[in-house]
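Let's start with one chain on its own, the form predicted on its own, as structure tokens.
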Amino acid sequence: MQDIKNLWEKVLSRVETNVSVVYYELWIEPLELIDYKDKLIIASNSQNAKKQVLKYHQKELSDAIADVFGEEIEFEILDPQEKDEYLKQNKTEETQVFEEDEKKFVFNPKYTFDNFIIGKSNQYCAAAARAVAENPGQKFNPLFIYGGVGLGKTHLLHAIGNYIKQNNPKLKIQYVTCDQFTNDYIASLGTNKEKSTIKGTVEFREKYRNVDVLMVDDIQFISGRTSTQEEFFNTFNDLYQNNKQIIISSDRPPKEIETLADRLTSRLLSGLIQDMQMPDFETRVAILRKKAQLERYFIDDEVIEFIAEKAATNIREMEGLLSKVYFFASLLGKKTATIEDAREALKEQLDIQKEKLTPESIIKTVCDYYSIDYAEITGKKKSKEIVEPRMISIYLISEMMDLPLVTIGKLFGGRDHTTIIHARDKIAELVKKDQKTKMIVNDLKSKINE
């Protein structure tokens, strides 16, 4: 069934050369081959996608299938509901094998070191990732990369995986999210006391310990999961003692992951800890230009800079805005997206962000982040656990909104403008010098913009 899957990938590649980039990304690329008996059974990601392919690109798809398979083969496209019904009714051994193949993780081929844009914010992370990819198990073990949402941590993990697969194909790599590791561990314990857990435990350890490289994404979610931490600790030790490479990503450093066992924290701290910081404007522009080049988008430089300014906290969001602008221009029949297209395409989104952004919403986001009450942060209380969030709130409101100092002071119990200036300037200085404060502020900005 793996051979059929490879042929299907060739079919998609053939179709890609005969349709526009936008239509390929929207309707063709998401198509999934789920079965092959007398005909190909293809699943689309929506009912609308099915209609679009059958209406506009049925011939291109049919020709590509005949070209790759060497004969004309019938095919049927299913929408998500039809796919579920088909799989329930056709649970054959063949489809089960195919589903198992689908579950095997494949690194995103677009995430490589060559297309990872390096700037001051991520140069050390990139260098460490490259060193680990070139010499797994020999340098920087474990490698722990942390940073806010959408800054490129997953890109680097995939880049490591792609590099190793290309240069050391015999090495066995296991990539999982923390949630998947937890779910696999729970499943290995069995569903009831009468069921033997020996087989499940053996399979679990075979999966996670019989590897050369283990990657765990979003390890912060292991917080509070005592049994999972114990199993991960044992897995970590087994791999580390056998010189197997361990790579971990998180949204915060090990010491700031709540309820993490001391001995596990110690293990995570034993390697190299690198933080992925917010990219500066120049790096964001370079990232967008690379994205446009890879996706064959024709975009004016003015548009690139416009998006880099509007989406300053999240690379993923930034790339999404770029795609939206190009798609909008394509629908209008334009070959190149202009600044006018960008303003029109993003008008609703930017208006919504502007409407949602209020000083109260910023304060509430900070309160949720620190788990404190709104009344406490705006009140007179001066304890350490309240003062820092209050000052950060003042800083964020000052930076993200054009409000008079007196107005900001009124939000915080009528504090005078000199107090507001002091709080704003102190956090601004800490952002420059203290990495922890910088990470917190950037994380909050990302949450506020979301």
Second form
Amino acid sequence: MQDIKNLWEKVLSRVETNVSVVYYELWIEPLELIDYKDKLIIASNSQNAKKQVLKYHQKELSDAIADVFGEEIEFEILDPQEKDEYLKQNKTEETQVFEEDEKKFVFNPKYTFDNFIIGKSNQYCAAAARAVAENPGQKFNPLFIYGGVGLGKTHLLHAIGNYIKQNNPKLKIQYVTCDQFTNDYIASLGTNKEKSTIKGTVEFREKYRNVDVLMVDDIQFISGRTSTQEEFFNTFNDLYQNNKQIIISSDRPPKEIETLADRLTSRLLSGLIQDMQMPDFETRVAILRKKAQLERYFIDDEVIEFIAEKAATNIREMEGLLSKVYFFASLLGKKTATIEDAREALKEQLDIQKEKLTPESIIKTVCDYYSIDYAEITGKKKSKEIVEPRMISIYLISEMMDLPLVTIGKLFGGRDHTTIIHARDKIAELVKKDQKTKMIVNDLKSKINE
Ligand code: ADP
Ligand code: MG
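Show the other one: the form predicted in complex with adenosine-5'-diphosphate, since we just had the form predicted on its own.
Everything in the complex follows now, all chains and molecules, and the chain you saw is the first one.
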């Protein structure tokens, strides 16, 4: 249920971006997921709220659910009276725990160090996060992690949180997104200046300064918010001077966050700045295996490699493809998803990729990879340095595209179709037998799909 709860939070925040603030606060935010069997049972806080959501926001809600859960799921909204009745009839342990747990922020229990696969692209970030979790406030302060979307920044922040909660439970940790920080700050100013400012300020300080560890996720959104930056700067200094740990994530380095005040930039630069990249093929495979294991998806290994190859831009997207394949197979009543299921489930995505694909772009990628010329690879030379890349190009083109052999032959200086077949089959055989060729081919495929 805990996981479902996290998903539910995601659903709400997705709807949040699509409805006006007022309606969100009135009707959407109070929606509570109270059960999940074959459909989602959602409680609203009034009869009117139920009516409004059904009338005006049903589509946003069902889109968000489909997005987050990876499939369309039916839902039912209950008004308070119906909720009571429902709970009476269906009282389970799970629903009870769920009610108690409600308002407390919880780190996603799946986002742990154990579940974080380390590869070349993220090893320094992971090591720094680990060091900070073990000795907060002592080593790298602030720790600034940056990288593109869906590469694991939030996962690492939660991993730090989970680790500290478990090993150092007395420490106070505050995790917020930049938007939450901004909202809290604005709220602290109050609407009625005389009355609420002091109370607001006290609460705000209690929340952000009376902590041992402060994490701000996606700080790039502070760009352009002058007074929030000012307040963050003050918070930062206060914590820093008291040796409290500060951890920040961003999609770009401090210097590239526009309109970030110089003094704030230099504060952020004073600690450890570490970037994350897209993991290589092997790491992607390991991540997908882990994910399948965690979610108890039964998936053929072949499918895992297939997805790792196709998804070259971000891990979140890659995990999305995996769920898609799994749900597709389970809708067909299958226990294990096979490569055929994968091809069918991801048909649309693959078609989109195919449209962008040309044989020339494949040859070009191979040329870049081996640092040879286009003219050479498509020319007559028979030296080993050229022949191998040429055969690999031929193999990739015939594997990845639906082209007649003659057409492929033309691309390579008018070679006849038997030569093309020979090259294609030779590499296909090597891919099966030889680890190195397999790696090269996989690497090339992901580069081509990027
Ligand atoms: P970001 O915050 O950088 O946008 P997230 O932390 O939300 O990205 O990661 C997106 C998804 O990818 C999450 O489900 C996360 O668990 C997963 N993920 C990213 N990197 C790894 C990794 N190295 N090992 C396991 N899962 C990962
Ligand atoms: Mg994130």
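C-alpha atoms forming the largest set that superposes within 1.5 Å between two forms make up the rigid core. Residue numbers count along the first chain shown, from 1. From a predicted model like this one, the values you see are computed outputs, not experimental measurements.
Peer 1: Align on the rigid core first; then say whether the Cα of Glu82 has moved by at least 2 Å between these two forms.
Peer 2: For Glu82, whose C-alpha is compared between these two forms after core superposition, the shift is 2 Å or more.
Peer 1: Answer yes if the CA of Lys380 moves 2 Å or more between these two forms after aligning the rigid core, and no otherwise.
Peer 2: Yes; Lys380 is a residue whose C-alpha shifts (by 2 Å or more) between these two forms when the cores are overlaid.
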